[in-house]
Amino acid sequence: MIEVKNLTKLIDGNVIVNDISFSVSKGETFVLLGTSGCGKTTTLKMINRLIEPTSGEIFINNKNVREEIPENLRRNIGYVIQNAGLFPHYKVGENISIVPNLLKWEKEKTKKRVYELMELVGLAPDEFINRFPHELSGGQKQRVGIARALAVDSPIILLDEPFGALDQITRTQIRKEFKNLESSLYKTIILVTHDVIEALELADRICLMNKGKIEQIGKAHELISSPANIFVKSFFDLVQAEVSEAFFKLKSGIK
């Protein structure tokens, strides 16, 4: 579905991303994990032009993203960034069908599709639909965002620390409504995180990135069992005890 090839991006003669690759299967959920600054949010941004690599290819469905136009790449592509990302501007339903528009889809295919995202992720439309940014707490913006970035159907999902600014309670509420519903939506999804319990509850396979790098690549019990170095041990035992309690719920079938 995805593959990352000899991905290398310089700003300002420094290396953000240095010569990484992997490939991320249909209906995958592939987590960067890494603390600021390890090139996870750079490497994310290269996948649908955001960010043009320095070197290196990606190819998604074995076609070459920059013989895309990148509007036209994006547009097929979901994206969801910390804050959501809503236009502050406008409402509820009209944040979720700015993309439809662009396609210039038939009004009632658009309503019915935001009326459908909106009950998929938890917002009564006919509370919610009318209501600015402004007007709705932290995880309800999340929700809006990810209804957003579902709205074209597309098969691909990108998102950006989607969680991280959200309180300790509703983040965890928000991860465990948003695994259930990829659950449902079998979606090919690349997740950016700093946030070690979310990458071993949300992802199927963790990249462990560092200075630019990927550290190793694998499913969560791989990288605490096995680890491939002295920093992928380093890494979970900081937070070993967090780390101890997510790793036996995953185990044990523990929602």
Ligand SMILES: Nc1ncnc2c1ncn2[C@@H]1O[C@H](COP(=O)(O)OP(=O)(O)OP(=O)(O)O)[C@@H](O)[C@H]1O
Second form
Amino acid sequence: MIEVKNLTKLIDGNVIVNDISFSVSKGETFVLLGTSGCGKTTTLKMINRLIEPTSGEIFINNKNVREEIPENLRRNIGYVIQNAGLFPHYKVGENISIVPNLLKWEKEKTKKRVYELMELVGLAPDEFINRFPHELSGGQKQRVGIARALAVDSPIILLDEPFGALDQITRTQIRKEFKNLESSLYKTIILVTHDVIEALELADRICLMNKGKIEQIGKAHELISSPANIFVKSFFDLVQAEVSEAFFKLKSGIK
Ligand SMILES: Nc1ncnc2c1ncn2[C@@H]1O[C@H](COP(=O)(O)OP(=O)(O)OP(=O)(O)O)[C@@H](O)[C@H]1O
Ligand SMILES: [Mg+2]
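Could I see the form predicted in complex with this ligand next, after the form predicted alone?
Full complex below, order starting with the chain above.
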């Protein structure tokens, strides 16, 4: 479904993304994991052409994204921007309606969808629909960001640290809801995170990045039990206690 081939991005002579390749199947949740500054956001933004690669190709359903008009491409790919990225002068309801409005949906259909999504992400519509982003907490903004990405039911969703600003309890709860939602909607998802536990919980496969390169791609248990190199091993060793617990829960089906 999504195929990334030898993608490289140079900015001011610095290699930000260094010859990476991966493919994501239909319905898969693929997690780009890595520490701050390793090139996750840059990779994600090249997929919906918010950033143009220096070299390499990206195919979606066998079609090179370079042949698509960027605006059309973005209308068909849900995107949760790191730090929510809401339009400050638009109310919550208007932020969620941006793409439905671009697609000229009937007013009633859009309104119904906005209410549905707000319920889904746990924001009471009557209380929040007319608030501006500056009247929301960080976590509430992120929920609006998630609702906005789901608005038009696109088959592909790109999520950049969507749960980043949430406290641990809310985070676990929304993640769980998201997991249920995701399995019922059968979307193809690329999710960026630096949180190992989040990656273990949500990923079908993890792509561990470091300094613009891919260190290893595989299922969580493969990265943990057969790390490709010392970097992968130390990355998981550092959070070993948490990983063991999350891994145990996953294996025994406890969520
Ligand atoms: N427009 C830019 N100009 C110069 N350097 C940039 C630019 N955009 C990104 N970078 C650099 O590229 C590197 C990768 O940035 P990117 O945002 O992709 O990282 P990230 O993995 O998403 O990090 P984080 O987890 O902190 O969000 C960083 O070192 C960043 O400073
Ligand atoms: Mg980032």
